[in-house]
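This document starts with one chain, in the form predicted on its own, laid out as structure tokens.
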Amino acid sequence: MSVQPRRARVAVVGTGAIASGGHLSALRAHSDRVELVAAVDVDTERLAAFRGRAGGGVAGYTSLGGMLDVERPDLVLIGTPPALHREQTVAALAAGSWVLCEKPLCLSLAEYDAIAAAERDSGAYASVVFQHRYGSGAVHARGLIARGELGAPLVAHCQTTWHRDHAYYAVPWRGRWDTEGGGPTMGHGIHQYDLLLHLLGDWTEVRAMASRLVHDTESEDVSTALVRFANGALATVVNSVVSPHEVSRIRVDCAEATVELTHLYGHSNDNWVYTAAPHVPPQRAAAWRTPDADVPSSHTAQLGVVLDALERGLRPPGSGDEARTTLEFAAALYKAAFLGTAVRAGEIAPGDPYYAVMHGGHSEWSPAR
């Protein structure tokens, strides 16, 4: 008789909207593999409401350390404001728990390297929530590009043009360098350009501009970048929270085909479109169609991959160097925008002002309109 594997014991830290929505849905979808044992929040009313939605058996704590000491969970899901991510992730790792944390995992490359050191000391792993990588359409497109079936990647566009009103920035931690790490470059567009990097591989050079056009925030509300990839492809990246017509879009023009993704906050197979070059035979183009099985991009999809890695004791996707590359891209974009110069991969190292903080010491930056 086969023995069913033990369900992973999971704790949620931060019980606001993202935990009550994406994380709780993901846990329910994987209820055969996980047991939600605890939730942590400093707001006792919010904590009680979450525990009510989660059902019986979920212990409540107002202290992360107290929860870790008592519960010793296998996996901690972190959905608190960004300034808390590094400290909470390191604490969970030190307790031997794996971590799946909302983006950004931390606010600087220095903080990321502190998390990497905590991983090495503990043997546990920390992943960042970049759920768009894990939809079946993205998995399929990445495979086609990596195998060269669409020809060499040549030109790409990555667009996150969203709209956030003044009430959105009334939340005290938003739009501030020390609590959010930046503007839409860190808090909004990071999902799309993470997927772009996932599709195209290593980037080598970034040139950028950024500005504060509408909102009275410390950080930018628009940023744009030109990117060169190691494979020779060139790309544009736009991150905005001042765009009335909201859309998230990635387009990659390869020698044999264009692949396009258009959505807003999540994609399914139907959001991906392939257009063959005129010389490509129809039967070849037919082989590019997205798979029949449709796995939407979601916390559910990513949690499944993390659980697979946890059960095998292997580093999960979306952690380690993979996640650091995306954060380094954000730092390079800011450095390029502040200094008006090209920034190359690998140049932001300890001692560089942009290694410690995304604004590189320009916290009062207010570029000309």
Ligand SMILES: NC(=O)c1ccc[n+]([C@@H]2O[C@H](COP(=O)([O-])OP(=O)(O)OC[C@H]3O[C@@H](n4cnc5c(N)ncnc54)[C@H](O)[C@@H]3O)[C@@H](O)[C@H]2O)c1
Contents of the next structure:
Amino acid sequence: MSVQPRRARVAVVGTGAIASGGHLSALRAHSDRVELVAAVDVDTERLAAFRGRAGGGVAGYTSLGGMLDVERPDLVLIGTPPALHREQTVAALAAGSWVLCEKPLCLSLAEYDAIAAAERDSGAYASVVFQHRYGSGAVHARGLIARGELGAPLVAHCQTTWHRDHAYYAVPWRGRWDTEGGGPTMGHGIHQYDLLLHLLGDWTEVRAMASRLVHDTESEDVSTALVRFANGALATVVNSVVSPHEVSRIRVDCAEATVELTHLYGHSNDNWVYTAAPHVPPQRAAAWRTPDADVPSSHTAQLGVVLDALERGLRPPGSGDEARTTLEFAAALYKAAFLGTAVRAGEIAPGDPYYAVMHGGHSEWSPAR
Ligand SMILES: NC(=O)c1ccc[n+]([C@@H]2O[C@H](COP(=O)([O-])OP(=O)(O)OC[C@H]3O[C@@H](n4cnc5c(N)ncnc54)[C@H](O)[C@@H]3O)[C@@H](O)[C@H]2O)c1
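How about the form predicted together with this ligand, since we already have the form predicted on its own?
In what comes next, the whole complex appears, and the chain from above leads the way.
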């Protein structure tokens, strides 16, 4: 008789929009591998509504520390506002729990390095939610590019042109450096350029611009960047919340094919299109098509790979250097935009103002302006 592995005991911290949507769906989809044992929120009405939706057997807490002491969960899913992510991730790691935390994982490289130190002390791991890496279309495209099957990557475009109205920015934690960490660079476009970096590998240099064009926010509502990659490819990145026709796009021109992803908040196989260069035989191009098994990009797909790692005790995807490089890209974009200089990978180290905070204390961009 085969022995079923024990289900992972999971707690949710922050029971708002993303916890009630993406995380609850993911927990339901993996109910054979996880047991939701607890939920935490300082807002008792939201907590009660979430527990009602989750369907019984979920203990409620108003304090993370209290929940960790009693429940000792295997995995903590964090869906609170960004300013709480570092402190809550470090607390969960210190209790020996693994963490899957919403993006952005934290507000600065300094905060990231505190999380990395907590990982080392505890032996547990913290991953950041970037669900678009885990859909079958992205996994397939990354494999093709990494194996050189599309030829050398040459030029890429990464576009997050979204629209957010004034009511959206009336929520107190949005648009402020100390609570959201930045504008669309940190909060919206980060999904798309995280996927671009995942597809193309190490970036080496960023030049950028940022502006406040529409919203009365501390941080930007548009940013644009030019990026050089270690493999020689050049890319443009646009992060906007002022664009009436909303779309999320990535286009990578390799020597033998162009691969294009067009979606809004999530992709499946049909969102990926491959166009062969004229010299490529059709039968070779046919092999590039994404395989039939269609895994949409989703919290469900990412939770699955985190559970695989948890069951094996291995560092999960989306943690460690993979999480840091995307955050470092955000810091580099801000530094490049605000100072008008090129910023190289690795240069934002302790002592650099952009290591401690994304606005770098810049006179026109810091909250003290
Ligand atoms: N991956 C995605 O596609 C995606 C989409 C939307 C939001 N997000 C991210 O999810 C996070 C939450 O966003 P949201 O839209 O769900 O916000 P939200 O305001 O709807 O939910 C946040 C919840 O956290 C609770 N909270 C606040 N302080 C707390 C504390 N100290 N302890 C416990 N709970 C506390 C609030 O009461 C609220 O219920 C943000 O980091 C956001 O960037 C990710």
